[in-house]
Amino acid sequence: MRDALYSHVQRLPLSFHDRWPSGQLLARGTTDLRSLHTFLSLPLTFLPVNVATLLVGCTLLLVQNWFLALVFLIPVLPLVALGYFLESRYALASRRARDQGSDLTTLVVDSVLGVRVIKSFGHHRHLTRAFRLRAHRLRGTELRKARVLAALSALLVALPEAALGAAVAVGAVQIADGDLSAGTLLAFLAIALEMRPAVTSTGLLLAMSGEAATAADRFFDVLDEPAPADAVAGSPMRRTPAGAPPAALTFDHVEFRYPDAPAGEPAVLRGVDLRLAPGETVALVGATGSGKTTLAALVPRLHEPTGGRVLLDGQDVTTLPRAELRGQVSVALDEPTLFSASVAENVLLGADHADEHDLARALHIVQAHDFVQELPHGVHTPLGEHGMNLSGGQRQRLALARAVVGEPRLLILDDPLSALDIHTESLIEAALRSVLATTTALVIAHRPSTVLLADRVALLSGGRIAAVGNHDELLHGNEEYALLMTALGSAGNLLHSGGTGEFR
């Protein structure tokens, strides 16, 4: 079940991950499945034994003396009714406790991953108060569960004991009247006492079964989320062999609207038309929020277009299996994600056919070879969680190396040089030119120096491609592009000149 959950989560679209906090998924894969494990190893075994014990015991009691048996079994109906009522309340409290526990887990995960920001802004007291509030709320829910379980357990003990006392009293009267022998009453009581452990333990077993039912519901909440039909779990990423010709990329009247967008809000992309010839590099520029990253995400099908088509070598990407499509496309995002693995494992994740030679070439291209060699174990040095023991520029360079190590047919770069100093940026740009000469590339640019890497520039505005041309043409012929480049250039030069305002 853990394997099924993990595989399914990997197949689910990004829209699912946008809606589900990481703590909710973590709790379902750990505490919920642990409850199911406990149920399978204990209650699942003893509940059938208890039921069989009670059925056989009741049959023997009826055979011994049907009148005493009826007296003894009178509390069964109210016991079942009250037990059902308490079990329903326990199930609701159990679900609430698990949801609150997942929210608490989410807060812990966010606090651990964002510990540097928390310490920098001194927000630890605020988050501690938030943690205590949620933990106190969870404690209250767990206490309500305990009270319901206590009431159920008391009911399962008190009613059978009262029934047994009534049966003893009635039996004593029958013995006094000569209608019953003392031996028969003793045999009746012996059978009834043998049934008592099964009755008293049933409360705990039912509570554990209720916990397992709640855990199973939460588990299947995730497993029932629809996954794309061609996102087959465990399917290998078939990378295109090195040396394959560059791909042609076409956006044909592409439209996109986020699934959770308010009704009436215009689509993010509205009729985007753009073509990249094989081997061409196109820079995509536009104001913040214009949809550049969203447009790029449609190529490897991280999102699906809600209208129009994205074509790779003339074939609609939605007709290609995701594994085959993503084997031809490499992506470097503006927020680099690294894993708790070695440098080599992080970089070689970009190509299953790459070897140490390809690794060294990619590290040289992104100017990462020197700082990697200075790490304690070189390329075999384990990185901390999310690579937080590296600087932002170092993380970005390793993410860029992962994108270029496989010599992809199509390369998508989302502001790949944003965290680099001007000296390193110029060295990487020079090396990138050799990479871009052998592949088709869509580069989302936020600085003029990145724009200059491209053969052509496309301006995205109002959800459409407003202008296409080379940098000089657009700079002198498109007012919006000129204003955008002026703003980007001023900001970049301020950063690179140490805040002096000197324009370069």
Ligand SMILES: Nc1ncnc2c1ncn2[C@@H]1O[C@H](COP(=O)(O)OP(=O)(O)OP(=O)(O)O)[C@@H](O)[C@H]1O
The other form holds:
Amino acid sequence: MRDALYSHVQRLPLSFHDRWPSGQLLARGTTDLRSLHTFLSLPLTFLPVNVATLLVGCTLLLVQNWFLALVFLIPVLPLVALGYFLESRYALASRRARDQGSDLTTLVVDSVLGVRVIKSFGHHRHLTRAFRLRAHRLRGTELRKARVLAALSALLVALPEAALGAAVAVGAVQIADGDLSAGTLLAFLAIALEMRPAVTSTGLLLAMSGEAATAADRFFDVLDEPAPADAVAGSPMRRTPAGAPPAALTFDHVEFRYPDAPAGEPAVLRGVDLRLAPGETVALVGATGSGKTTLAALVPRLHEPTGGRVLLDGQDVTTLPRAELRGQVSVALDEPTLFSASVAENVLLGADHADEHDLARALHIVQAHDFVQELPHGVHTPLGEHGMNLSGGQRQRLALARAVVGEPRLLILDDPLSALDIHTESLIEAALRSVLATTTALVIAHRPSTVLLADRVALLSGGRIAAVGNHDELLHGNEEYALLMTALGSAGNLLHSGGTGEFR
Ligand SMILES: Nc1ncnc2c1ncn2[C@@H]1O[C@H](COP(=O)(O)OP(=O)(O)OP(=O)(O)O)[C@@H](O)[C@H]1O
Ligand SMILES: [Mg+2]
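Following the display of the form predicted alone, present the structure of the form predicted together with this ligand.
Expanding to the full complex; the earlier chain stays at the top.
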């Protein structure tokens, strides 16, 4: 079940991950599955034993003396009804406790991952208070659960005792009347007492079954989320054969709206038309929040367009198997994500079958070979969680290496050089030029220096491509572009453009 959960979560679309907090998923894979495990290993074996004991016991009692047996068994009816009522209350409380526990986990995950920000803003006191509040709420729910369980257990102990007392009293009267032998009453009591542990332990078993049912519900909450049919986790990416020609990329009136966007808000992309010829490098420029990253994410189908089409070599990407599509398209998103694995593993994530040679080449391109060599075990040095033991620029270079290692037919770089000093930036730029020469590329750029890597520039504005041209044309012909580049770029970079000076 854990395997199924993990691989399903891997296959689920990004829109699912936007909705589901990490703690909820984490708790489902750990505590929920553990309580199912506990249920399967203990209560599940005891329940049939208990049921058999009770059935055989009741039959023997009825055969021995049906009148006494009825006196003993009649309280069972209210017991079942009350037990059912309490059990359903317990199930509700148990579900709430689990959801609250998961919220608590989310808070812990967030604060562990964001520990640097939290410390530097002195935010820990606030978080501790938030944690205490949630923990207190969870404690309240757990106490409610304990109370219901206590009531259930008390009922399951007291009612059978009372019934047994009644049976003994009636039996004594029958003996006095000479209707019953003392031996028969003793035998009756012996059987009834033998059944007692089965009745009293049923309370706990029911509670554990309730917990397991809740856990199963929560497990299937995730497993029932539909995953795209061809998003097979673990299916190898098909790597482009070496020397495959660059791809053509076309955005044909692409529209996109995030599923959780507020109703009145306009869609992020409202009819993007753009064509990248094979081998061409196009820079995508736009104000922050204009939808550049969103547009880039549509190509490897991290999101599906809500209108229009994205075409790779004239073929709608939605008709391509994902494994094939992602083997041809490589993406470095704006936030470099590294995993708790070695440098080599992090980079080679970008391509199956890539070897040491490809790794070295990629590290050279992104100017990472020097600092990687200085790490204690070179490319085999394990990176800390999220690569936090590297500098921002080093992380960015490794993420970039991952994008170029597989020699993709289409390369998408989201602001690839943002965290680098000018010297490293120019070194990488020089190396990137050789990569960009052999592939089609969409480079999202905030700075004139990055824009200059491209053959053409497209300006994304108002959810559309507002202008296309080369850097100089747009700088002089398009006010918005000029503003973006002068506001964000440095004066030194502008000198590149050979402009008239009005923007310096
Ligand atoms: N997962 C999401 N769910 C809902 N809305 C989102 C999501 N991601 C982004 N948005 C919204 O979509 C818009 C475009 O975001 P996007 O990340 O594409 O901008 P961008 O052009 O890449 O900006 P930047 O230059 O700052 O990286 C923003 O208004 C943002 O609030
Ligand atoms: Mg972005």
